[in-house]
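Just the one chain here, the form predicted alone, laid out as structure tokens.
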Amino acid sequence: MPGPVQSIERAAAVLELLSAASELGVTELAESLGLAKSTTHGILRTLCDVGLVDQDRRTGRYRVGRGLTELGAASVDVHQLRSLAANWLDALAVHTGEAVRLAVALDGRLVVVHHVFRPDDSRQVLEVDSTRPPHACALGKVLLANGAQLATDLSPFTRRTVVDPAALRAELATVRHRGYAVEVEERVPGEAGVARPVRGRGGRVIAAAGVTGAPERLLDRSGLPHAKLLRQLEDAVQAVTRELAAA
């Protein structure tokens, strides 16, 4: 039996991203899917030609076209995702010595679907099925940056919480460009977080996986994640992505 056609998978991923946002530019789409801008532009041009995507002539940005009047929201099988990700994220917690979480966008909320305790004797509370404010955590920033529609009122939780819409949009653009998000005491004083996207078929981001812990353990003096931590997190999410592709 022939395998999946990559170009069709990529086109479907573009449509799913556009269905979750009012408009997106070619650079935003390319960075969200991990594709070259030329490849993304070619996909968009073809989708425009067949009426599935429209381009705003004034801004150059793209949106779901009139020819696709109703694009069903892509669902995520949370149970399968948790089952395929558990071993890799459990190992990530052991290797980093920090707590690890996996989150998805569900009914407009950021929901934690897997939580691995920090491997020490400290008192911790299981957060599976709990929600988090997307603008104030690395997990949420990853999902917001990649087209997820999440309710957020930009309420402050600490003095570091990003509450200005323009500042948040700028940060989300940075997240798309570099492929990971960071939080530093934006939700909880004394806590930092680093998260990366988990991709499904066609490159669409379906979840975010992240590590949380004390800022001095996760970040260097410039406020960026330690290189080793980023590699460990990247290895884990790539492993989960491969599991999803093979499922």
Contents of the next structure:
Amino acid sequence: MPGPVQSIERAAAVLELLSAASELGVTELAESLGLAKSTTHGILRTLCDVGLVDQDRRTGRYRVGRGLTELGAASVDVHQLRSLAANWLDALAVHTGEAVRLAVALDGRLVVVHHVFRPDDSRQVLEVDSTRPPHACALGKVLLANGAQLATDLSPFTRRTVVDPAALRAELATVRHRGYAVEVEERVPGEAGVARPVRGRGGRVIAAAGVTGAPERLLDRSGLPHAKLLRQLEDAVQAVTRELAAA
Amino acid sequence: MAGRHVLAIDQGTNSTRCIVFDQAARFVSVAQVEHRQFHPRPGWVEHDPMEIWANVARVVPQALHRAGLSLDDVVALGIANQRETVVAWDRRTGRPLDRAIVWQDVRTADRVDQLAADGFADVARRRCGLPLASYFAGPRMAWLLDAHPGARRAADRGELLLGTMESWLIWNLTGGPAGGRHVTDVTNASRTMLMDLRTLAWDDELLDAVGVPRAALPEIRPTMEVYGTATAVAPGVPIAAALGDQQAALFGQTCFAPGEAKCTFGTGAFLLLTTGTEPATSTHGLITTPAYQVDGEPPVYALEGSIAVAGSLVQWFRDSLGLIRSAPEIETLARTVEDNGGCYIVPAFAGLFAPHWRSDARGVVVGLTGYITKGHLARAVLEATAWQTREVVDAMLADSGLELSELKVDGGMTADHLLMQTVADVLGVPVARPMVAETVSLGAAYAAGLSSGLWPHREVLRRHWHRAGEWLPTASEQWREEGYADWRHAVQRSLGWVREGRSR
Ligand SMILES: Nc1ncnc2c1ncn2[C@@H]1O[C@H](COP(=O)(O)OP(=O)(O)OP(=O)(O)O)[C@@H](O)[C@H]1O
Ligand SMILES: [Mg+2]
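Okay, that is the form predicted alone; can I get the form predicted in complex with the partner chain now?
Time for the whole complex; same chain goes first.
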């Protein structure tokens, strides 16, 4: 294992100093750290570029950047996410007549954190806390397409599961581009799914919300989701995003 | 998106919401604002009636705006409200005499003790269906009249008006000082300890004993009737229903017929069972209460098991202890451990309500050892709600002779899966949540939609009830019974803490 990376240690020290003060100049920082001014300047420039530090245009002094505050705030508690989303996902199930799920990436796995039954009073089992193979479901594709760290072994569940890495990569690019993901009998025969990203503060994707149901109910003849369904899903994730912003 | 919609106002303990429902009883939009909680002394809880009225005026247009609707798209407005919270105001100016005294407030404990000493407990139970407790509204009205010089005289002359939250709102909605209607509905009136449960009228003996003049009280009306047309906030819209929030939730869960029950998990938790057109008496510590009354029909009654502290224990954990940042994080924290580690919290913050009705109880945390972490405490917080539910369910089954095959639940705490699973485990029966968790608002909308003719009959509303989730019991009988024994042991520890001559 390699030892500690010196420049990261120095960057951390800069951030610590900045978070303790309201603003500091490059000379003060260099002195406190016992570093050359040019080295300190280089570190500050890099931290500014990635948004962890801001430089005041007028005074030229430095302070903790928005990116740093968002690093902490962006991780939404999944149970709070469920509470905030619940009303809207219920409404989505009522309006579409389909089962609804909300999923996040947790410790490298896709975890269903909320599940609303299909509103037909048939026997259904609550799937909260269960996991799903990300490459074989629309929820997982949304999360993968938006940079979630999820383990995928590309194992087949049906004849239609996408198992080729290149094909999956291409599909994820489409998902990013279109803003939704589709699964058609890729996990369970006779079931399709459509999902969209749920964005937290600052636009980061923190979860995926989707419906599942019979392919003929969700998709048109060309295999694309009905426009109305996409709109209903969009309305629901927008509402959840608003709740997250207001919380 | 035009069409026929209903507005529901849910004036709750912590917030005021307006929810728009469409003709298919679907949730269309919501606006919600919290109001301040005042705690001027230990045991006192107050709200600002003007703030609440201003919040109503804010959320109604906001909810309509979010739905893309105008008042022309609204056929009726229904009100559900926090119950037993009292407001007194000047008929001429519309100015409140004081802050509203909230249902959690225990300042009337002495008055209630005096009523008990006067042998009033039997009368209260038989005539009002209520145990003697500081929970009910009448003594708060008397307190206000005695605390303010001249108030009693003004009340006698009908210059000072008294009412619960729906009365205050309806009076303001229908014109306030310029001819506002001073009315209440049977469900709210039943919680004053001043109304005869059978005649549904103010009772002179009760008025006399509690010390509230009839001239200051609102007229008692059915829950479903057009009380008037709004002149403010939603001008032109008929105000077509009002009912207490818990009765509204019962209605929203379509528990219209005898034997149908629900439990709402919010600030407190309230189990209600519809019993029929005759008031059923409880011998196990439950309240008898009107469930709803259609204009021109006899009332339908319910049995109620009231739990004072449920979600508010989670709020206390968040705000007073600061161990979590938001209420739902209680689940995250509780999941860091496997079980409660032997720790129990009995949240008798204002005494214990059903089925104990012990005002001398105060909260306890028992089973503390060096092993207990904040995760165990979080579990104990959630389990407190589950075990209290078990107690009121047991009382309900004992009173009604019914068997429970499933519990219908709703309210903000039903978003907590760990809690709902625990409720299923302590009851040993499935727990089911409906598609609309905001059943308080839905019930108010149903009631208003029925009384304004949007829906022909309540039975048609049943088809809108769908199961959105279901938790099946997984715990063993042994776990359940051992835990219940521990819980009852813990409850014993909370009793009798408040002693004669000690202020708290
Ligand atoms: N995920 C959760 N886990 C546990 N408790 C929760 C959770 N979400 C909300 N709560 C609790 O539920 C309560 C809010 O639920 P709800 O909005 O139904 O209450 P309410 O009684 O209707 O509110 P009001 O008093 O304004 O009428 C709060 O007390 C809060 O602490
Ligand atoms: Mg409420």
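Keep in mind it's a predicted model, so treat the numbers as computed, not measured. Note that the rigid core is defined as the largest set of C-alphas that superpose within 1.5 Å between two forms. Residue numbers count along the first chain shown, from 1.
Relative to the superposed rigid core, the position of the CA of residue 51 differs between the two forms by 2 Å or more.
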